[in-house]
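One chain follows as C-alpha cells, the form predicted alone.
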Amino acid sequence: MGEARTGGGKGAAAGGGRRRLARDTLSRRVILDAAEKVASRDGLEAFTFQALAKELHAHPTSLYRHFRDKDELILELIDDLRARSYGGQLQATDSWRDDLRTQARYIHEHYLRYPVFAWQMAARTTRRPTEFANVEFALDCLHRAGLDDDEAVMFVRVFGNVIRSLSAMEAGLHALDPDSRDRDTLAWELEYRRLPADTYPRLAGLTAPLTAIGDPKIFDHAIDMLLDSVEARVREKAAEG
C-alpha cells in the first residue's frame, strides 16, 4: 500500500488531506487494536472493512493481506480479547471445584468488560489458542473430579453454554442505555409485585421481589448448581462401584 499523492504533496490523501499509512506499516496487531476501537465505538453491526480502513487511514484492500474477511478478523479479535483478559491466568490448584469457579468468574468478568462482543463470543468458536486452552483447562478439572471422557465432554458443553449465556445476558443489560436498564430492573422489583392476585396468584403471593437479571447472585448460584451436579454424579459412580 503506497502513499497517495496529489498536487498538494507527498502523502496527502486525494480530496481529504489525511495521510495514509506507509507501506508495510499495517500489521495484524495494528489492525486488531483498531478493530476493537471501531467495533466498541460503532457496534458490530456497523463494523466493516471500509470503516476500519478509514480509522487506519488505509485502503480497504490492504486489510485483506492480513485477514481473509471480516469473519476471520472478528474471530481473531475475540480470541485476542480473551487472551488479554485472562490468558495465562488459569492455573490448576488442588481443588477442581475452585478451579472451575475461577474460570467461570474470569469469563463472566470478560463479557462485562466487552459487552459489544458478548453474543459473538457466546455463539462462535474461534478455533484459536485461548479457546483451546480454556477447554483443556475445564476438561482437566472434570477428570480430576472423577468424570470419564464422555461425561466430561458433555459437562464442558453444558458448563460453557450456561456461563456464556448468563454472561452475555448480563452484558446485554449493561449495554442498554441507563434509562432502559433502570426500567427493566425496577420491573422485577415493583411491577411484578403489583399484578392482580386473581390472575397471577403465585407472583402476587411472593414475599420478596423477583431477582433481576443483572443480580450477581444469579451467576454465583448457577455455578454452584452446576458444580453440585458434578459432585452428585461422582458420588453416583462411586456407589455403582
The other form holds:
2 protein chains.
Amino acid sequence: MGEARTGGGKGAAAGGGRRRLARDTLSRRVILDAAEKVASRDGLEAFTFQALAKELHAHPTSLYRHFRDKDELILELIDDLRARSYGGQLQATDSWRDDLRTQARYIHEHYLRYPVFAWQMAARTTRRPTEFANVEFALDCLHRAGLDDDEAVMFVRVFGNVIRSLSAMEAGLHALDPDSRDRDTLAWELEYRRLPADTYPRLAGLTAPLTAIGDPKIFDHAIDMLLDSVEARVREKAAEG
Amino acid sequence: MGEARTGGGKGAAAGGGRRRLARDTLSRRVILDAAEKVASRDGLEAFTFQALAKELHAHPTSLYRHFRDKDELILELIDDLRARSYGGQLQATDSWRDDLRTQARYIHEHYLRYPVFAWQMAARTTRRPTEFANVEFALDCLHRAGLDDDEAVMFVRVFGNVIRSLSAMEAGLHALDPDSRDRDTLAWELEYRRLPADTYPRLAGLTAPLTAIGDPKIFDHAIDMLLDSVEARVREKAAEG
DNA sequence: ACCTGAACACCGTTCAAGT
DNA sequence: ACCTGAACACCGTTCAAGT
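In place of the form predicted alone, output the structure of the form predicted in complex with another copy of the chain.
Full assembly next; the chain just shown is listed first.
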C-alpha cells in the first residue's frame, strides 16, 4: 500500500532508446525463470506483466505470445517451483510418522519461500507429477501405518488441506508489510492481556502470554496433533482385531 | 478473468446528468452497508471504490473523506460483518467439546457467507470486541476441559488458525469460477485414479475415490481430530493425577 | 464541511503494425 | 513468425475546486 515502486524513472519508456529484442529470445522457460526472480525479489504487489517484461528487456505484450494470460503463467510457475523445490526428494524411512512430518515440513518451507503464490498453491489443483507424487507418498505412509483405504483417503485430505492452508496463511502473513505485522504480534502479546477482567475473565487471568497468529510453533503443533490422532486410531484398530 | 463488467455503458460518467449528492448523505455506516451489498452481490473482482461509489450514487473519491484507504474500509467491514453474524450468539453448555464445535461451525459458515474477504478475515487481527469474545469463549471451553494455561494458550491458537485457514481456503474455492472448480473436482474423482500403477501404486490401487480438496466433510473431520487430541490429553492428565 | 472533477501513475489485455 | 506501439477499459489515490 503506497510503498516505493521500482519502475518509472523519467526517461523514455522502458529504459531509454533500447533496441528491439533479438528474435526467439523469449520462451516459456526464459519467462518462467524471470518470473521466479521478480516474484522472490519484489513480492506480490510488484509481480506484474510490466515488471516481468522489464526484467526481460521486452515489451509487456510480448508475453501474450507465450502464455494465454497471467493466470496460465502463474499456474505453470507454481508447478515449476514445486518440482524444483522438492521433486523426488521424499524418501520413505521405516517410520511413517517421521515421513509424514518431513513431508509437511518440506511443503511448509516451500510456501514460506514463495509466499507470493501461497494462496494459489494451496487451493488450485495442478494435476502434475509433483502433486501426484505428494499424494502417493502420503497414502503410502498411511497404508504403512495400518489405515484402510477409506480412512487413508479422508485423512490424506484433512492432512493435506491443513498443511496447505496453514502454510498459506503463515506465508501471507510474512508478505504483509512489516508495520501491520508488528502491530498485530504486539497486540496478542500485550493488548489482549489488558482487557477488563469482568467481561473477559479468562483472557485477563492468563499467566502465559497469548501466542501470536503467525507463530511458527503453531504449524508443528497442529501437525503433531493430527498425527497423534492417527496413531490413536491405529491403536484402536489393533485392539479391535 | 474477462467476465462481463457491470459498469460502463456509454453515457456520461456515472449515469447521465446526475446531480450532486445531498450533504451528509455519506457516512461510515452508510458506506459499510453498501460495501456489504456490493461484495455479496458482485464478488471480489467487482469490489472497487468505483463500484461502491456507483451503488451510493456518489463519486469514488468521496469515500476518502470517510476511510483513509481501501484497506481501512475492508478491516472495518470485516469486524462489522462478524459482529452481526455471530456477535453474542455463543452460549456455553455443559459440554466444552460441543461448544468448541459450535464455535467452529459458526466461523466456518461465516466465511462461506462472505468468501470475498476470507483471506483477510483469516490472517488479520482486528482487535475488536467480537474477536476478543471468540478467544475468551474458546479459552473458557479449554479451561472447563481441564487444560492448564500453557496448553490452553497453544491450543486456542492451533484450533483457531486451523479453523480460519481451512475456512478461508474453502471459501476461496467457492469464489473461483465454476469451470475451474468443476474441472478440479473431477480431477480428484477420475483423473487421479487412472494414473499408472507402476509409478503410483497406492493411488492406482485405491478402492474408494479420492475426496476433492473442497469437500465440506474435511472441515468437520479436521475439527474432530483436533478435539480428539485434546480429549486424549485431558485423559492423560487425569491418569497422571 | 462535504462532495466532485481532473489528473496521476498504474493495471491486464487486444489488435494492428513493424521487422 | 516473433516482437512492439498504440489503445482500451479499468484500478487506487491526491489535490484543487465547486457548493
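Superpose the two forms; the largest set of C-alphas matching within 1.5 Å is the rigid core. Numbering follows the first chain given and starts at 1. Remember, it's a predicted structure, so these values are computed and weren't measured experimentally.
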Rigid-part match between the two forms, W119 vs L77: no
The angle, in °, through which the smaller rigid part turns with respect to the larger between the two forms is 21
A46 CA shift between the two forms in angstrom, with the core used for superposition: 8.1
Enter the rigid core superposed C-alpha shift of A35 between the two forms, rounded to one decimal in Å. 3.6
